[in-house]
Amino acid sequence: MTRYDLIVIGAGPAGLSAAAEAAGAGLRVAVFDENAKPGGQLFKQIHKFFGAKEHKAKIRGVKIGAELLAEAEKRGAEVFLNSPVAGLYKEREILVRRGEGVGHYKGDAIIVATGAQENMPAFAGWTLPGVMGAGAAQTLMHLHRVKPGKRVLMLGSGNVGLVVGFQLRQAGCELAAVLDAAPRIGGYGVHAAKLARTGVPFYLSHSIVRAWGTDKVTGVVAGEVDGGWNFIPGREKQFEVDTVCIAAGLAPATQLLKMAGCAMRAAGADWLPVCSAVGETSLPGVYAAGDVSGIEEASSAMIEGRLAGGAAARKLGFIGPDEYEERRQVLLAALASLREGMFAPQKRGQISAQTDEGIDLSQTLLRKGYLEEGEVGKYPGVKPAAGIHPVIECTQNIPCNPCRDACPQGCIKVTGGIAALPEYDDRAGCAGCGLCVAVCPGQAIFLLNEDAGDGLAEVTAPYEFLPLPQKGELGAALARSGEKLCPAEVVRVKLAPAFDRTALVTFRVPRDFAMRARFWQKEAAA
């Protein structure tokens, strides 16, 4: 048998934000995963995360995940690929699948941090080829370099379902449309819209009845459900594609936690550990960290695996009370901040009508992921001005202020909490610099000139897809709904280091789009 301080289940975000924290006030750590390759679902996120400078705003999850890889490791930590652990026994001991045999190890302390697993409906022709969850397309796209499909229609509409389905559409598959059984969309309306712009339907109160194909799926029937979730009799659609996509939810990994005899406490249809405020279970010890002890963004899951992984260190005597209460506060805070906004853990279920501004809520937003051209003014990053301004379309209560950061002439505010709806200050002033609209996790942010000359006007808008538009190219300009308005010319494509391959098109519109045209697509050859 062999011992450490401290043993990580998981090398996901709360696995290693907790073995790097750990290792750090100088425990012994080892960290053991089943995959092959460390991070979790994070070498697996091209997109920018949300929140706060302290929660690695506006930083790609690829990036985040190779950082908390080099920081473990260089504190020390031992990270074992290919090993499942196949048992968590009640005296802090585990049995690890190592190749051919099978190893025993003892820790002073345990840190669970398995994640989530995705959950998969069942409908006629749910086990052909073709037919996977979410996560799995996500692995075969950036981890194996591998197209899912060419044409793919998405079941799930809450965050997980939207930001897979851009990034389908970023790696040449055509998103047939996006469904959901729930009557609303379930994610952010910055990851519906930006999706929706480029032409991606969504039907909301509708699911699959049955997939049909032979060695492989060739077409889906949906159909539109009422309110028990009951299909309505002749209310069907068919879509002819070849790969469905399955973002149902996930459900904690908890067994291991209920193989150690932890208590569990219903949460909904889950079964979740309970904790203390720092993670450790009903066995001294024994901590919970991730989505294991909840589902929460990648954000928490890092927060709550330093919390657990500083906790160990005090329990064990590695660190003095008032070094860990300092840093306690310190993670607890900015886990506090993460959890504020209308998506917030403690208001699920709950729907609101209105921004914590009292601003009414799109409903064409959350029915079909867009703004209607009437509502954008009434929030406060939409402001008419002279010259070249930012126009913020952040509609929703979201902890996230990169933008306010970003601006060098702090035309933007984010004021009244991290959930605050970004406001535009116009005495400030625009520089036309872009960074407000490259950092923008939601890509919800556009520069606007609307007066470039000749009746026309210049709209500059986030574009992460390849082969990048030149200068002179010919294309449409798109509505938010996806709608072609008109044609469009690209009169500039710039990149730089500070916005992390997200580049800015700027594209020139008759003026009377200006406050309509906010995608760019290149015409299809005739």
Contents of the next structure:
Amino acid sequence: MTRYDLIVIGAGPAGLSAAAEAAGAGLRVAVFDENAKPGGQLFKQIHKFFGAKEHKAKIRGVKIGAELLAEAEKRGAEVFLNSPVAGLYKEREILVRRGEGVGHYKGDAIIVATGAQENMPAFAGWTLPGVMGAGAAQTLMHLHRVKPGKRVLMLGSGNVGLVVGFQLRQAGCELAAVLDAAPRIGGYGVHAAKLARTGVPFYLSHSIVRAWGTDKVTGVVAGEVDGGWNFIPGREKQFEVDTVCIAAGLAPATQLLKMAGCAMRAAGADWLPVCSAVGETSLPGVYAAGDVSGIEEASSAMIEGRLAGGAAARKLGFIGPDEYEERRQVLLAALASLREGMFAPQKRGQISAQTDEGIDLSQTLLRKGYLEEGEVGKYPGVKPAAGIHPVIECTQNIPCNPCRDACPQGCIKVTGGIAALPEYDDRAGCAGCGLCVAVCPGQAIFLLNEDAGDGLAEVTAPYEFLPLPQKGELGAALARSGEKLCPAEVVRVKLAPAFDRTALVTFRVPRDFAMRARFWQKEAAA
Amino acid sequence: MRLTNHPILGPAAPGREVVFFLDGVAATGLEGEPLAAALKAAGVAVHRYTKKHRRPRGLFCAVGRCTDCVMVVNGRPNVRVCVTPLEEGMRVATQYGAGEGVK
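Go ahead and give the structure of the form predicted in complex with its partner chain, now that the form predicted on its own is out.
Let us now look at the entire complex, which starts with that chain.
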């Protein structure tokens, strides 16, 4: 039996962070993962992360994953792949399947970072080929570069459903609709808005009655549900699709923790390990970090991993009390800031009616995925101004502030906490560089010049699709709802390295459409 | 069905095309990619039929967890093709039931 100072189970964001932190303190660390590639879901996350600088905000998950893996390996952590951990015992021993045999390892400390698995609601026809988890679609597109299907229906409007929905569009798939049995969109409004403006309809209070097809899905019957989640007769809709993606939430993968006898507590429909602030379970020296200790974003998982890795280093005497405490406080503060705002884990299940600033939340955003034109002006990021200026359509308290740091002129203020709504300060004077548009992980910032001459206005919007439009190309301007407004000519396409593959497309529309046009759509080839 | 280019990930790295056999018929895929990805790219949806009701099943979780995608690979039944790398000349067969009678 091989012995390590620390064994980490799972090489995702939490596990790799734990390994990097502990190996950096001098521990001999082994990481076991069942997959052929490390990184967990990080290498599938091609969107820019939310948060602040210390949370690696505005950086895409794929890049964060590569950096984290390099850090863990450089510090000497050994990563064992294709190595599913089949057993965890309270004596801090693990059983690992390797090839056709099994291995037995002992750790003076163990960090369980096994992540989560997808919830799967059963409906008639859910076993047909073509029905898959949203995670499967993401895996196919981003790891294996294969399209999951041609025309897809997404069930679930949490962040996974919204983000994967957008990624399906980026991969060139059609998205027939996003459905959710809940009466409100569950994920960030900005994620919904960037889908809605490309023309994807949302059906809230709707679920799948059945998927049909003989050898694979060819269509879906969806139905409206009442407050008791029962289908309302006569309110069915049909969708012709070849693929159905299910994004019905995640459940912590706690099997190993339960097997080892860690104390568990009920949390909604899930069971979570009882943990200290640094993730230590009821078994001394056994820690839980990341989604296995409660579903959150990867940004939180990375901090939890570092907290647990540091705690293991302290417990085994690799770092002194002062150094440990200083680092612990920094990490706890970073974690606390990610848990600010209306989507915080402690607020799960609660419904906010207003932002922290006391502004009514947009009900249209929650029901249909977009803001009404008449309500946009209520939010502090949207102010009329002469000349070029940003329009920040960020209307929910999300812990995120890269827009503030991006602006070289200091036009954008996020004051009173990381989750406060950004405010446009017109005194500073926007120079029109567009960096705020490119860095906003929610793609919620636009540049507007309402007086571009000839009664026209120029709208600059983020664009992450292929092919990129050309200067002079004629397409259509779409409203926030995805409704086609008018023909629109592209006058500029900007793609600086600092934009990290988010292109800025500037198009011209009649001035009356300046506050309505939010997406430029390529005209379908005749 | 293959994504040769992507707005964020850029052009796909070129892979080595290899021949494998699906129910005895030659097909192509990229060496080392999961067999399930090669099948998806080739437009194959059905991986197996269930034992009792003969219902079709295909790729579902794509990460080795659900076991819905199992097929007979090189004569061995119940192989999770979503986590099995494609090798040149691999013999893949649609699985019926639990793969009884496979030789």
